[in-house]
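A single chain comes next, written as structure tokens; it is the form predicted alone.
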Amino acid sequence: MNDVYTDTIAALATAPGEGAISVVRVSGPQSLMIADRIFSGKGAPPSQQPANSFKHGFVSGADGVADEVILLLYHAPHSYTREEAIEIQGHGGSAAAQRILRAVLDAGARLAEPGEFTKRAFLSGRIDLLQAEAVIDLIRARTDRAAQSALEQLSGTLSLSFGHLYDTTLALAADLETTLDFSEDELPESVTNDIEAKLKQLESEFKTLLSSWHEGHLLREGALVVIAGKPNAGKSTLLNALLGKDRAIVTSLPGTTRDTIEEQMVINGFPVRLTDTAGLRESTCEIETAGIRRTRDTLSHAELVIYLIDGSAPRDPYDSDQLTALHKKSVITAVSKSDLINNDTYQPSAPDQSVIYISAIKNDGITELKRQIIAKLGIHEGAHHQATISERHRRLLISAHKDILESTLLLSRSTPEPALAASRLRLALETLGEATGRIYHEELLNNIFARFCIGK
């Protein structure tokens, strides 16, 4: 993972538009002798300046003086990219910002590409491919909780899981071969006992660190939960009072909302995609169907449905058929209008469907609601914030998985077939080296720097 580049790279690392300083990032060869190219300041030149130091000074370019800044110095190895580099700090704005970065291309550097310092960082061996993961997961967090479990995998929390999944996969590998120069009536039935029962206990590792895959689904990309049920059930009022604003329009007319609307709302730290739906019923009317049509697509998608039933209304068998074709799913069924409930108590049609009376309007049962979405989705409350793997990672887990399992099955026939069992557990390596960058190819890296900000 030493690739050296010869090229120096340069990007804005700080968002465009107005600010107290905006950053123009330097890393390469050539950062210090760009530095000397277009830094004017006291003292000597910054290649001749000591590392992590800082000056004050100015930038110039083709136009003459670009901005008045503060120009900090890295030193290889000790430095983001372990590369030669330089940050430079000037005022907010696009036009000082795009000023300096102009002036440091002028002088030599090209314009870095997405994710490249992160790729670097990663390529120079300063940090293993799940924590360049991490970066990205960092700066998309949407929650508290979503950060802190990134920062948990950028400190190497989750690197050390998987290391230890591959370092006991890699020893079981050596046991196996070694067995492979004895002859079958040689080898003591103790030895092959014992390396099955390293597979099985390696294997209850693989499905803990699978479990965590749902919480990590959940703080990267939101819980889709969507709110159903006839018109004029109340959905709209629902998603309002649930997020606190007047985000959806509310009518007493039947069939106000045509389409889905969709809002970000955070419970317990996780982030929650709550959707506002058309009611279902029979309708001849185009646009209603049509809108009907992408309630059932919707819900199709959906990690949890809240099925609201206008409780002021009389009992509609319509709404006990939608609970049933909805069985598959993880369902909350809210009776809403709680304080004009003239008929009888709603009953829920399955013994595991739970039923909440709530009144949005008055915001009573709000926090029981939100309390039984949590534990719907399966979120544990005040749980240890922690690494969780993500789909890329639970695909190869799933992966190495299966070649564990295989090589223990092979090893637990009559008659055992230890060198079948090895070349299992060596694509099951293969597999967990490319999770970690152990093992990479650049379409691989490709595919993941190309989600990163220039400049990052």
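Numbering follows the first chain given and starts at 1. This structure is a prediction, so every number in the text was calculated from the model and none was measured. Rigid core here is just the name for the largest C-alpha set that superposes within 1.5 Å across the two forms. Compared with the form predicted together with a further copy of the same chain:
Comparing the forms between these two forms on their rigid core, the Cα displacement of His327 reaches 2 Å or more. Once both forms are fitted on their rigid core, the CA atom of Ala146 lies less than 2 Å apart between these two forms. When two forms of a protein are overlaid on their rigid core, residues whose CA moves 2 Å or more are considered shifted, and Ser336 is one of them between these two forms.
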The other form holds:
2 protein chains.
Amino acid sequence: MNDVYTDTIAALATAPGEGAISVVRVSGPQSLMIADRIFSGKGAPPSQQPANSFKHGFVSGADGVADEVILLLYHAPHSYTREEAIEIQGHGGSAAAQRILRAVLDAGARLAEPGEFTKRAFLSGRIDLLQAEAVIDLIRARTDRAAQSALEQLSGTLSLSFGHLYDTTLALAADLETTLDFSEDELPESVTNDIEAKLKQLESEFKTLLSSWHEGHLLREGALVVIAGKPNAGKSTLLNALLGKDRAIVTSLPGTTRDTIEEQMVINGFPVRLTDTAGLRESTCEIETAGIRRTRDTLSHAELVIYLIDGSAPRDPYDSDQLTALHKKSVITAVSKSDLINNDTYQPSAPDQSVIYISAIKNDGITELKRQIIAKLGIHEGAHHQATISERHRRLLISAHKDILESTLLLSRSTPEPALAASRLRLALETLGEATGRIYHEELLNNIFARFCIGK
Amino acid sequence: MNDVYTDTIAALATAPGEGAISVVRVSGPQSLMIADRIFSGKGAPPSQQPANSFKHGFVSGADGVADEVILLLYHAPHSYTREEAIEIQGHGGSAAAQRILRAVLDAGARLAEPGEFTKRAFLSGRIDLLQAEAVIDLIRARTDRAAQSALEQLSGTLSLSFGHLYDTTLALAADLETTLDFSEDELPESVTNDIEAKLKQLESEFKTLLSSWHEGHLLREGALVVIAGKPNAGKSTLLNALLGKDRAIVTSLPGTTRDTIEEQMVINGFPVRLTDTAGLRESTCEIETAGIRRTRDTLSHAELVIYLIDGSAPRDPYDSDQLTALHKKSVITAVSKSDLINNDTYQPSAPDQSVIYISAIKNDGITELKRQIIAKLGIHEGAHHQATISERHRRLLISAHKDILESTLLLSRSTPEPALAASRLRLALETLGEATGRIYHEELLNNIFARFCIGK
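Having seen the form predicted alone, I'd like the form predicted together with a further copy of the same chain now, please.
Every component of the complex follows; first up is the chain already shown.
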């Protein structure tokens, strides 16, 4: 497919801003010709140099020397795009890089669109669409664990899983289509039974892959963890204690409302969006009621609620009511000010293993709380390098899964419909093909590569 | 000097933030050993690969694959630092680069200090101190012209100029010292005269080099251009017209006072800090008087004042008074609203070539105004690639120049003092040596390299 492209693209490939080195990347059939035109160094011109070598020299443009550079030479198909390609490493900062880029564009390249290098890598068949998506996930990764997951996907693990689903579905569709050549009497029942069994096995494989979405979603978007409880229960202190122990605070975002503050932190390699809320209590004050309404709204979106009970205050049935109201959510019950608990204050009604006692002052219980946050979010402990599916993959899998289920139903009818079942499988195949890019259309590619930065 | 370093340094060399590519740079005797330890790819281990080649593969650390990378191999002395060195090109974004850096540090490197790679390049003798300073100037360059000037300095033009001053001074000091072996009677007068003439020639070379400071200063810091004039003369409109025509607005900075607004723009490759001021007029209002005081303060720091006269209003002697008061500054007189000038309004007292008539509405005179700004700032038109001296160089040159002058005076006395004159020249030599780094001390290096970013 490589010969589709007759033009050569170029872009700054390093992040803008002050750095020691910047890299301008060029790909396409004219790459080496452009190198010959703008580069001067010792020895033979770039196009006569061996592949996978680099040279020190100077890039010159219309107004003289653009920068002192290192020129990297890639020969097709041994490059990111499988095309002829060069990379020009110059001084960091914007001015030098812009001078190099201008010289390259003046010599015949055009500015690349976002993700166009990776798009060419996909269209040349070097990587599939799942791997292309992993590239931008890796660049965007905010935590080590997210980077690991993206690397796993880049290496092709997810492609293998999807490939297996595709191949199995394809084989079953073919098997079904074969049965159509026979009359119902001729066909031994064992054949249909065998196909049905295989379809059920396939279904469960769909479910396994679908289950990785949750972890991937948390890795990409971060989990929303809300701290709730009565006013003065110690929610803000707990927020600070959680943040203060972990140096990986990413940024402090002002909440959408005056009453909720969102902080980002990393627990066990996972990004967590930690939100403090206005205290929950019945109120006749209009403003406070509005604040509490917002709190309930935040609670409804929470992946996890930490409900905090004031350990230094007498037991209040209000807390139990709130916990009952939250029964549909994933909740950790925590008792604050554990150093102040005595016979007059909070007493658990029964020895409750699931309650965590914390003292922000003594730093008691914070580590245990973090451990439970990870556990309750359904994240596996420790480093494990598993590719996870994205929202796009999930949508495709759900759709294909539905077709597989339909197909199974059509076969298990009192009068089986193998022709309809087979066409359902063909539909599932088309959907699955969109995941890896076996089947693609321009709009799909545009949607995927629009997420990329220029230069990748 | 290379063998002074037994440790290997590493740092992220690309700007932080989202980009397609990031580069981790490693330099020092253990570089190739570290590459062997953390890199896996096809073929022989990195240390067995040819210099100036790159390989595709994977970097692995304690917790598995850190990233898919391109590894560049430099063999001493053909590297930036003249040491063994590697560069590891990985995916952009922070997570992947940090994973690579961690693997490198775990394998035996230590994190580099700011500018430490360039410091090693200087200490190894690959570049002098002037060239090292050009590296950071190039990275910091905000305009093309600043980048050109830094490139010129990097190529050694300024080093040649300083070298010439040094060599000439050294030769003259030696000549003078030779005369000390003779009694006054033995020495032909022509010898002393010759030395005196050469000293005067040297002096003028100092002056030429010193004169490049002005342009360098403007390139590095930007020129402060202040728009002044009576209220309603059209100052803000002019500011907008100047900015609007030029897309290279860098940023809008709120002024230090409510009454002055600073905008950054680029004219003819030069960064200009354009400041609008409160209108100048006598006032009894306390707040307005305070604003005008600030305006006068801004005016006193201006590199250039554009004094704007309202062309649609009757001639006002106040404007002439203000222009008289500004006689010590570099001033451009401009008449606004030139489309409204008629017999009842502003009339130049005599055909005045130096006045520029502008109409922001008709966009008349703006280009000419820009041309005059550049001319009045003493900047040469068009692209010329000249290295310019910095504040540090200027200080050294002034000090050495003073010693040359003293030396000349000592020789031209009725009783010449060649011994004292020679020792003055030796002082000048020491000062000049500090510019290129022939003579250096730890504090000097620390001051220079502290300006660098990590990774350069």
